[in-house]
Structures are given as C-alpha cells and as structure tokens.
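Shown next as structure tokens: one chain only, the form predicted alone.
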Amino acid sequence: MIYLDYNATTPTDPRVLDAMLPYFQARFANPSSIHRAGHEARRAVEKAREKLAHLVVARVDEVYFTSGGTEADNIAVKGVAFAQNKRKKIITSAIEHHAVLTTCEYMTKFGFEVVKVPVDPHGIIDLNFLEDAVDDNTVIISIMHANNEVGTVEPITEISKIAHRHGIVFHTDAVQTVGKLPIDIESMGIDMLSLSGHKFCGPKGTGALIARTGIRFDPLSHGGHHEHNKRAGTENVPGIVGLGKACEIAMTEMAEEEKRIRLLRDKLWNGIREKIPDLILNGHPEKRLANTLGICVRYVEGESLLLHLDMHGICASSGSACTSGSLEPSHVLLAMGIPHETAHGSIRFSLGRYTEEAEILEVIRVFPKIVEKLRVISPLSKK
C-alpha cells in the first residue's frame, strides 16, 4: 500500500505505540485516585501536559486534554459564547472544517448571528473584509491555521491583531498545523487552539484545547472536576501519554521533516504536471502545508481516480476524509471560486512520516495512465 492520505489521519509512531503500551495494564491507574498508583497516573498525564505546552509555546495550566479536534472546536466556539450573554456574533471562514462551520451553524438556534469570512482563489482570507465584519456585537473569530484540503496557511497573526484591537476572542483549529509548522500562541497572539493527535502519528481519539489565561468559557460536560473543572471524565491516561510522546518527536524532528516531505511534495506535482495537461494547483503555491498537494482534473471525476487509485493500491482522497460520503463538490473548492464541475475533479495527496521516494515516482507512473484512461470515456473530455 502507498498511503498518500496524511491529513485525513497518520499512522502512530511505533515510539508513540511503546510509550502507551504500559498504561493499558500495568499502570492502568485513574489519575484521579489517591493512592500511589493513581498518583503514577497522575504524573504522567502532567507530564504529557508539560510537552504539549512546550511545543506550542503554552503555558501548562493552559492545555485542557479532549478526545480530538472536534471536541476542542466545540468547546471553544461554544463555550466561550456560552460564557456571556450579551455579544451575539460568531465570525468565522467559507473554508473552515465542518467541526467548526457546524458548530456555528447550531448556535443559531440560540440567537447568534454566524458571519463566513470569503476567500481569495488561493484559499487566502479577506482581511479587509474580516475587519468590517468586526463591531461590538461580535464574541469570538474562529480561522482555520492552515486548510486540511489545500494546505494554504491563513495569516494568524494579522488575523489575532484585528481580534485583539476590538477585545474579542481569536480561535484557530490548527489540526492540520501541529507537528508540523513551529507554533507559538503568545508571538501569534491565538487566544484558543485547538489540535489532534492522529495528525501527527499519535493516537487517534487524543487531542487538546489551548486556551489562554483569562479566556472565559464554559465547559460542555459535566459530572466531575477533570482538566481544571473543564472537561468531565476521566483522562484517557494511554492516549494522553502517547500524545505527549508525539508532541516530544515533533519537537526535534519537525524541521527536517518538512524539509524532507516538501521535496517530495514538489517532485510529485512536478511529475505529474509533465505527463498530464489540464491540471489545476488548488491552494497557494507557496503559503501551503509542506505535505499537501491538491489538484483539479480536468474532465474527471474525482471518485473515479480515487477508485483507480485504490486498484493500484495507492491511498488519497478527494477532499476532507469528514465529508467522503457527501457527493457534492468541496465547499472550500467552491468558495475559492473553483467551477462546480472542476472541483468534482478534485483530489488531494497527502505526505508523511513514512511516505519514501520509490513511492512518490510510482504515483507519477501510474496516476497519468489512470487519467488518460477515464479521460477517453469522459463526457466532459475535450473532443
């Protein structure tokens, strides 16, 4: 199998596997006991704590453990509305995850007015258009750090400068970005952050809210005192220890890494783009995830190359790994301006940890033979 689908989910480090193994059984603890095993517990979960604050630059009371990135989305779009009751605008992007867009989407239902920030054709915020967007009715921005289907990066910065200036609360789904780009929540001034695990090779059903001191927000379960009243239930002590083992290796081996994966990226894309005319670079060309390659095929379906694809035994997608059973076009293709039956030809290629060389020059051999292929049978093809 050549996996090319790293942004809908990694494998976990076999690193990350050996730190977790002990703590399904022989620590199996709950770090909320009070005798010595609970208290073993209890330390390695702090410990996890400590890492995940170290590579995003947080401090450690800031990290409140969740079950991915969606719980993290939730709990900050939500909660931080919930925790007042006067300011009833939620600003977000057309291109966001539908972890966030749903979210606001239900928080209608309570009164709140849900404001889509638009794109430039390279997946590129409107800030003009964000600072208008802006009054003293709005409670909380929520912008993507970088798009899990095109890879464009979103100027945070300049984004949390708009936020700041008019006292409201800056929030990024960085899901795609931790573990792979250096981030540092006081230089970027992100008030809220949310990540997962099995982005970067840790385990799935891990991830983490940042938030900052001061940031006021409800909790969405209740029922126990757990990451500081926050989030009730008990830690997840396996997954929360391989994520910190995961934070631990991207922090020494992210740099190289994404100078590895950027060339393959590269030598894929311009393989390909030899040997097959009619292909569109969804994304900046340059303002984009190391690891991500997304593409529109002219004149076909993007179900069928994938199908192809899976023939040959290689692994991609058409889009955000959340929305594959949906038949109609990315929503973040769309809002970029792409033609609803270009974007029907989409498919992204993801790179990762284990992606290696002799299977990036095999995608190039087989991928124009499947093109061609459905090409010649294409209604849409060019006579």
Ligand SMILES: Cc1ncc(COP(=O)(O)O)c(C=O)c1O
Second form
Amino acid sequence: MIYLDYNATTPTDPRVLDAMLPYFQARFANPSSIHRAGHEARRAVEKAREKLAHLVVARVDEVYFTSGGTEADNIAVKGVAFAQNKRKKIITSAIEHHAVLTTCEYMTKFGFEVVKVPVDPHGIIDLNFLEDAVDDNTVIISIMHANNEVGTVEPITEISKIAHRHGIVFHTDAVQTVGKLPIDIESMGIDMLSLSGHKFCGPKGTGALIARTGIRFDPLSHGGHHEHNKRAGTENVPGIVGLGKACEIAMTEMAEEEKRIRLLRDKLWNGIREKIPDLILNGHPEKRLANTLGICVRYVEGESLLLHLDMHGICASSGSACTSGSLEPSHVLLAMGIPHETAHGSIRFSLGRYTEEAEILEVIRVFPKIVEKLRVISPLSKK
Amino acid sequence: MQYSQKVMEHFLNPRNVGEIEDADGVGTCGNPICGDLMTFYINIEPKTDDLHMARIVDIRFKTFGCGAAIAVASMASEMAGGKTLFEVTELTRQDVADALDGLPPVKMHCSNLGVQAIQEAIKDYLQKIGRPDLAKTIQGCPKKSEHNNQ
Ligand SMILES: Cc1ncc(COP(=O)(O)O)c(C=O)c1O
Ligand code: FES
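Form predicted alone already given; the form predicted in complex with the ligand follows:
Expanding to the full complex; the earlier chain stays at the top.
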C-alpha cells in the first residue's frame, strides 16, 4: 500500500506505541488516585504536558488534554462565547474544517452572529475584510493555521494583531501544523490553539487545547476536577503519554522531516505535471504545508481518480461532491473561487514520515495513465 | 460506501466508450456543475418511426462523473444495445442498478442519468426523422430543478 493521505490521519510511530504500552497494564492506575501507582500515572501525564507545552512554547498550565482536534475546537469556540454575555459576534473563515464551521453555525441558535472571512484564490484570508468585520461586539476570531485540503498557511501574526487591537480572543485550529511547523504561541500572538495527536504520528483520539493564562472559557463537560476543571473525565493516560512522545519526536525531527518531505512532494508535482496537461495546483504556491499536494484534474471527477488509484494500492483523498454524498464539492475549493466543474476533479496527496521516494515514483508512473483513461471517457476533454 | 464487484468491473472496463460521427440520435443528461454529465450516441436500423421495429444497432457514450456514473453508463449501453426503441423506453434506473448488483443509496442521483440520456438520444432521433410529436411522449432528462432536488 502506498499511503498518501497523511492529512486524514497518520500511522502511529512505533516509538510512540512503545511509550504507551506500559500504561495499559503495568501502569494502568488512575492519575487522580492517592496511592503510589496513581502518582506514577500522574507523573506520566504531567511529563507529557511538559513536552506538549515545549513544542508550542506554552506554559504547562496552559495545556488542556482533549480527545482530539474536534473537541478542542468545540471547547474554544463555545467555551469562550458562553463564558461572557456582552459580545455576540464570532468571526471565522470560509475554509475552516467542519469542526470549527459546524460549531460556529450551532452558535447561531444562541443568538450569535457568525461572519466568515473570505479567502483569495490561493486560500489566504482577506485581512482587509477581517479588519472591517471586527468590532467591540466580537467575542472570538477562530481562523486555522493551515488548511487541511490545500495546505495554505494563514498569516497568523497579522490576524492576532487585529484581534488584540479590539480585545478579541484569537483561536487557531493548528491541527495540520503542530508537529509539522514550528509554533510559538507567545510570539505569534495566539490565545488558544487546537492540536490533534493522530495528525503527527501520535495516537487517534488524543489532542489538546492550549489556552493562555487569563483567557476565560467555560468547560463543555462537567464532572470531576480534571484539567483544572475545564475537561472532566479520567485522563486517557496511554493516549496522553503517546501524544507527549509524538511531541518529543516532532521537536527533534520536524525540521529535517519537513525538508525531506518537501523534496518528495515537489518531485511528485513536477513528475505528474510533466506528463499531464490541464492540472491546477490548489493552495498557495509557497505559503503551503510541505507535505500537501492538492490539485484539480480538469475534465475528470475526483472519485473516479481515487477508485483507480485504490486499485493500484494508492491511498489519496478528494474534495469532490461524489465522495461526500452531497451535490456540492469542497467548500474550501469553492471559497477559493474554483468553478464547480473544476472542483469536482480535485485530488489531494499528502505525504508524511514514512513516505519513500520509490512510492512517489510509482505514483508518477501510474497516475498519468489513470487520468488519460478517464479523459478518454470524458465528454468534457478536448479532442 | 462500497461498490459491488459488478460496478467496479464496469467502472474499470467500461463498454461502448466513444462517439459516433453523424449519429442518428445524440442525447445528453446531467450537468458538470453537479459533477455528472453523460452523452449517448445511437444508430438506428431500420430508420422508421415504428418504436417496435426500430432498433439500436450501435451505441456509444462519454461520461464525466463518479465510479457509479461510469458503471451506469456502461451497463445502460449494454442493456440498450440491440433493443427496439420501445423496449428501451421501458428501461428504468432500477433495471440498471439491479443489473449492477445494486448501487449505494447516495449514488441514485447519477444512476438516473444512464437511461435518461439514452432516451434523450431517442427523442433526438425522432425529431430528426420528423416526429417531434412522438419525441414528446418519451421521458428523457428531467428539468434542472428536479435534478437538483434529488
Ligand atoms: C484542520 C483540522 N481541524 C480539525 C480536525 C479534527 O481533528 P480530530 O480528528 O482530532 O478530531 C482535522 C482532522 O480531521 C483537521 O484537519
Ligand atoms: S456523478 Fe456524482 S455521485 Fe455520481
């Protein structure tokens, strides 16, 4: 199998798995227990918290473990909005992950107004629009660090400056960047940040919300005193230990890995572009995650491409409507102004830690044939 | 969502792909904006307006769409080839779906297109031979708004 769908999820690094295993049986205790076994589990959780804080340059008491990116996004948007009752506007972007978009839409039930900042054809948010949209009624701005479908990296520092000029909390969904890009919440001006373990070779169902000291937010779940009263429920100790290990590995290997993956990604793009006419690169040409190659293949439909690739053992993904069961193609591509007809032909290759050059060469060999085959069938192709 | 082996087989090796120059009838259904478009080309013998006599002797198609859309076009082309025009107007999308050992429910919107586009080609043929009145009795593509509601 050639796995090029790392933005969907990643395999767990064997070093992460090794770190986790003792916490299922030998060290299974509840970190809240008073006995020594409990203390041992508590120490493991706090050690992981340190590693995570280190990776994003936060204080340890600014880390709240969650079940993943989705939960962190939910706590940030709902938590901040519900912790006050003066401000009634939420600003987000048109290209957010559904974890943020659907949460914002839900908030309209409680009288919040939601404004979605548009993006340019490269997927960069319109800072002038944002500047005009913010006001004293805005409670939170939630704009992602990098987009999962096209990889475009947003101007986080500029966004945070606009937010802070108006006393607005700035949250960023950094699920696609933590472990891939260096992050310093202090210098980038980030008040809240969501991250997810399974996007950088950590375990699924793990993640965290980082919230700077002084940011007020309500919890979503109520119960015990876990996570400074912000996230009740017995900690997922093995998961948290694994997440910590994934952070530690990313800390030391991220820079090298980024270089290696970027070369492979560019090799893939150049290789298929040479052989296939009428391809469109999605996202920003430079300000883009090093592992992400989103393209639109004109005249063909994305699901057909995926099915053919799958027959060759190649895993990728698509923003086509036909893979989602709706008639609308990806909201991200449409927001970037890509016509419906073209957006239906989108495909995303995302590379990662275990991607090898031989795999890239195989895709370069196979993919042009698939496109050719589908274009012969297509009534839209030029003859 | 999982496709049947039959669907995959037709998707990977679609039958009757292509175009017919100066075809007796051409019909297109769907809309690339919705992600699906199908064009059928048919030749008819004998060239009469008797729906029980006139047969599809050659059929070709081109499709832009998902795996199901391609399989549906391929299967519909096989089912319509050699049949009289009357027999073809009796074909339903369920017949095509059944012949493919079923389609996932979310794929029903594109499974319509096969039979409809062939019927559209028959309408075109009847118009060309001077029977627009007969052409009107055949269903063909739904109106755009109907398509979007599906
Ligand atoms: C940008 C972004 N945000 C949020 C999520 C959701 O994260 P999780 O799967 O950990 O809930 C994902 C991944 O699917 C993502 O890509
Ligand atoms: S063409 Fe879109 S679901 Fe079949």
